[in-house]
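Taking the form predicted alone, here's one chain by itself in structure tokens.
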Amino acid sequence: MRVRRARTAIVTGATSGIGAAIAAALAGAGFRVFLIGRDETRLARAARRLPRRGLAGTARADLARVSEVRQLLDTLAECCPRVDVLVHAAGEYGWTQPGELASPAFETLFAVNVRAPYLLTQGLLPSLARARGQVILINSSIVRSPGVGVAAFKATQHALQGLTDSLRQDLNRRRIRVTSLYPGRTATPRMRRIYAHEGRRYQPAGLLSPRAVARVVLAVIELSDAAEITDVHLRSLRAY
């Protein structure tokens, strides 16, 4: 009787909201799942989270920095040889004034949000190849709405867009999968600053949850390997 490969995920910004939901729905998939994340404590947590047969390892990293994805690449090279699941969950967030000189803020933006998801997919290519894994990429809704205050992120969400359409006709000759997922106003700590900063009275029943997302998720990877989704647009049927 021939035993089944355990699948092996990998998920950025797997400590909290949707990254975290993600690992530990994929987990409860039957997935070994390697959690990254840039701070070393709430890393350790997350992991005690999953159980001890689904997770794969941790690695710190701060995305933001080129020479950190690059040692996280020579660890995930170690490690993880086959990847069927690729997620980018780990995201900058911020806002902009008009007439404000904030090339810090904007370069950190770029850096984690289009430049680490683009080296770590390039970087995992074979390992991606080797299982004709899927990569999926957690963009935003704000790729639809005008946004207020938030120049820089709203390019650095429609930058993310545009890799994804091209890194898809690249990854699939490989016959590798993937999807861009962009979540509307999810209950996760990234959104209570948003409504503290807008002036709003905090409300997360009337948000999507990380684990309807996760589900979203789910559903993408186990379709039948001879169709692809591209895109998936969520929002909450609830008004904001």
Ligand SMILES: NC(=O)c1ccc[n+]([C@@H]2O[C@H](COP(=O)([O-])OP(=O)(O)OC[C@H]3O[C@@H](n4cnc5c(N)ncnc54)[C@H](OP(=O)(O)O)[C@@H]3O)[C@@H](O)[C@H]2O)c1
Given for the second form:
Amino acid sequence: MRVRRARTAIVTGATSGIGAAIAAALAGAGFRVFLIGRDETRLARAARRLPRRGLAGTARADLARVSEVRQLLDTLAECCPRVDVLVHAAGEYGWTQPGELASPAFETLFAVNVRAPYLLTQGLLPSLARARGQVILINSSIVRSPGVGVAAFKATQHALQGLTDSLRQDLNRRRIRVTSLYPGRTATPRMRRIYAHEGRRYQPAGLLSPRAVARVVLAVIELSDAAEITDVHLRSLRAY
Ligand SMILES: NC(=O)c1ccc[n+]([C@@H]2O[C@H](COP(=O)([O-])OP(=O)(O)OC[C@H]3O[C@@H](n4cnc5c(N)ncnc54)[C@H](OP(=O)(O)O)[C@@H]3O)[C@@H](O)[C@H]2O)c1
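So that was the form predicted alone. Now I'd like the form predicted together with the ligand, please.
First the chain shown before, then all remaining chains and molecules of the complex.
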């Protein structure tokens, strides 16, 4: 009898919201999941939430810093020589005030939302290719809406879309599949902060749940044997 090896998944942003839900869903589906976050305490808490056999490891890295992304890649090359699934769920959000010269915020948004997924995907290429793996990037429904007051953030999501569409061509040649997910408003700690900023009462029941997003990720992974799913747009029925 041939025993199937446990598949390995790497998840950034695994300490909160959508990334945490995806990590839990992958562990529940039999993956060994490697969690990435920027805070040791939150990372340890996220690891404790997974069944022991579902945890491949954890690493702390501030994805805004190239030096920490490089260190992270060294760690991942040692621990995960075959990567079946790489999920980019870490992300920064920020508002843009009229007349503001918010260059540091602008740079951090691009560093975390665009440069980090680019570097991590490129750095993990050999491990992804060995497994004929797949890359899932959590983008945002903001690419289809005007996005008032969030010009810099919106620009990062368009940049991520362009990056992903182009990388897909390169990665497909190595039999690695690439999927962009575009969720609408989802009930996560980030969304709670957004409601507070907007001066609105937070009502998570009307939003997508992180678990629902995670279920879609699992479906994409399981269906991908048949074909590459390039883009998935999802939103809550109740939010509109
Ligand atoms: N919530 C929504 O409505 C929504 C809709 C569409 C798309 N998305 C996308 O989904 C992804 C997750 O969002 P979320 O709502 O789940 O947000 P969240 O609850 O704020 O979680 C964000 C995650 O990213 C990590 N992160 C942020 N900056 C980082 C950095 N510099 N280095 C390493 N990790 C960093 C956070 O780590 P810490 O725990 O250390 O903060 C956390 O794990 C984002 O890419 C977002 O754009 C969200």
